[in-house]
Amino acid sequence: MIDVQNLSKDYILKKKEPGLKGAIKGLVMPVRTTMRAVNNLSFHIDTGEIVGFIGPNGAGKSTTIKMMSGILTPTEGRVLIDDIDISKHRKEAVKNIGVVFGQRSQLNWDLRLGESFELLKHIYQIDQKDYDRTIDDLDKILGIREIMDKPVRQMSLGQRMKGDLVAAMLHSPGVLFLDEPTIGLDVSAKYALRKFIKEINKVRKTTVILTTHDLGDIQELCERIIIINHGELMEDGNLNEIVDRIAPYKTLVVEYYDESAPEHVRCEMTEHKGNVAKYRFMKKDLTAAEIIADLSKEKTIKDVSIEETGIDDIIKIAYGT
């Protein structure tokens, strides 16, 4: 389905010096330094899957998920989206990819959505029939017909995500990019966004490429993801599996009565502050009902909980960013 083949993108950067003196100096004589934020990058995408594509700020994701749907051309590599290298027929490959930033609209803000939506199936010369069905099948996942007759710029931001999830799948396209889609929604947002993209990859086995910093999109979402970081590829593979590798403990946060806390017990205190204290263990060894068990002999325990190790937290460890 998707195939990224040494793919690099250098940036020609200005080097200036403060001042007027500098300013001129640009101008006459300008110092240029070359940046490469991808650094060829490969691998696979099959039909139907979740990928989760993720890494620290400024590791290329944006960069390269822009290359990938044709925004920006590689200066180096390729990508095949069904065997069509979308630099040389951007125009053909397109037709199958529907892309979504959390942060840009595609929809016309001077609109109202059901607007927006008429302009994008001239603009892809959707069918009639196909459009309406499209409308359907979507409105059942996300109930865009109730907010069809607002304006776009009179949206709340998880309508506008909304709005944009079905702009993204009028063309029915067999590969969806999501850069950062859950970025300032709030809870039911969040869910709703989530059963859209399970709905459309099992009824439509729509390919998902999904780059977060949220924890619980990945968890929910993806079963394998890679993991860039100075726009080199560092992971790909089982969710699962480079979580258990890269991170193979919990934290069990417990809260006690008082400010005292047993520290003798199977597994380390990392962390005590007031009546709470956080203890690390490792997930083959022990469960967080055996130290439970352990703490309880030791004191009496008002509420535990469990901390799961971040996206951005399996980073920092791997990697030291």
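Note that the structure is predicted; figures quoted are calculated from it, not measured. Numbering follows the first chain given and starts at 1. What changes on going to the form predicted together with the partner chain:
Of the two rigid parts that account for the motion between these two forms, one contains both Arg204 and Val94.
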Contents of the next structure:
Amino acid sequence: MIDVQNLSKDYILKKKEPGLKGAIKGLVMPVRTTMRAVNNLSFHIDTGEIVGFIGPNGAGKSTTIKMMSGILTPTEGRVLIDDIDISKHRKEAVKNIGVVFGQRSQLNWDLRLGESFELLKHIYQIDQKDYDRTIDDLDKILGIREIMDKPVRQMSLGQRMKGDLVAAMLHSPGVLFLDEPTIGLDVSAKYALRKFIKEINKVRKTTVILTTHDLGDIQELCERIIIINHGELMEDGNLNEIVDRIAPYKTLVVEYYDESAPEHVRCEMTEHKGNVAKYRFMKKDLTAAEIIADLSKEKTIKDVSIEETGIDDIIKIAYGT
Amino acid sequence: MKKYLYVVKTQIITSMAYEFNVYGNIIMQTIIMITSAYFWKALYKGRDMVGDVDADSMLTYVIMSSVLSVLLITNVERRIERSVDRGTVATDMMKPINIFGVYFAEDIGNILALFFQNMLPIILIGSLMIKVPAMADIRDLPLFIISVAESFLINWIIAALFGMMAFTAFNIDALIQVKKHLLRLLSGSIIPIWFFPPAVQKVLGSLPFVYIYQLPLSIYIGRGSRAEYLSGMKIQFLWLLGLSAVFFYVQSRVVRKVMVQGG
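Having seen the form predicted on its own, please provide the structure of the form predicted together with the partner chain.
All chains and molecules follow, beginning with the one already shown.
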């Protein structure tokens, strides 16, 4: 469905020197440097997948999404969506694409939400029957009808995001790109948004590609993640497999009645503070039950809990921090 | 085409919402009309004709200049600046519609809304307070309409070209103001250029600005012969062609630039 082949992007930056002298110099003889934002990315995404792009700020996620959605022309390489090269046949390809940028709205601020939708209906030449059906469908998930008559400028961030999502889905695109869609949203709005993504993916078989810093989004939605850092592909694969590979351990937290804590031969004690000790063990050769059994022979245990290695640990490791 | 008509319709709805702007412009145009009228009345004191025009025609010129100024309100510069600033240009360009077509349709919608809200009140105020601005020779009406349509297009293209400067990433607010006032001065909208020294007239005659205001207004008040109107409209049309060519060239470059550098 989506084929990304050797995608690279260079930005040309004008070097600005400080002060008036620098400003004049910059005007007369600008020093240009190129910066490689994305370097040689290749991957394939199938119809109906939800893929999460993760990486630190400035890693090249947004640039990649922009190139995949046809907003930016790649310096090298190409993006094929349903075998159409997006930068060559843009007009045709964009009809099958919906884009939502969390930090900018594509809705018209001066209009009521419904009027914005009507405008899009005409721009994409959606016929009334399809339009009504789409609105009905999306209303069931997002409750969009109650805010249809509200002017966009009076909307809360959560309402505007709902509006933007519906706007991006009006023409029933096969691919939906979401760039940090949950940024700044409260818990219930986030929940609604995740539900929406799951629903359109299930019901409409929409392929969803999203970037996010919200680990909850990733855990809830994505089976597959692509980790990008410094413009390069660091990891690409099933979320659980990546977690198992990068962090094949769990941590057992044990609370005792006093401050002394016994060691365990087959795992490492990573922390010992007051009455609490933490034991890190490899998932494949040990179970928490075994450790608890061993430890309780030596000392009376008050309480235990297990810390799963979360996606945030993976990211910490992958980002190299 | 239907898409663009819908944009026009939507813009009419939007424009209707800004009542304050509308009244502001009526008040401003009234002030300009009245002061100009007194100015010309003082200038014509004791004289019948100045520069082939009598006092009565000059007053018609003043009123129609204010009316025409409503038609020549453009929003495209600010629209481009705002969307570059907010970073929505890139997503706008994603849609299967030409963004400059959208900007044009929006300006048309805006003017249609202003027709009732602004143009008619100004004609009414002018008629009551100064005189009824009747056309000198009604048979020239088709010529007048065509030349107004062309001046609208020339004016819009100049505005769009200014707006596109926003893509090269600097603030164009001040520039828009300079352009606006320079245009009013050089186009003969406030003082017709036939009052300027012949050398200046010659220079201004070769620029596109006088074809925005002065040419259609001259036709309206009947200054000159039909042959003169037609030769003026010929130059006007050539300007329209030339500026359109520049516009389409710059437009394609701008789109490419946005695609390469990102919004």
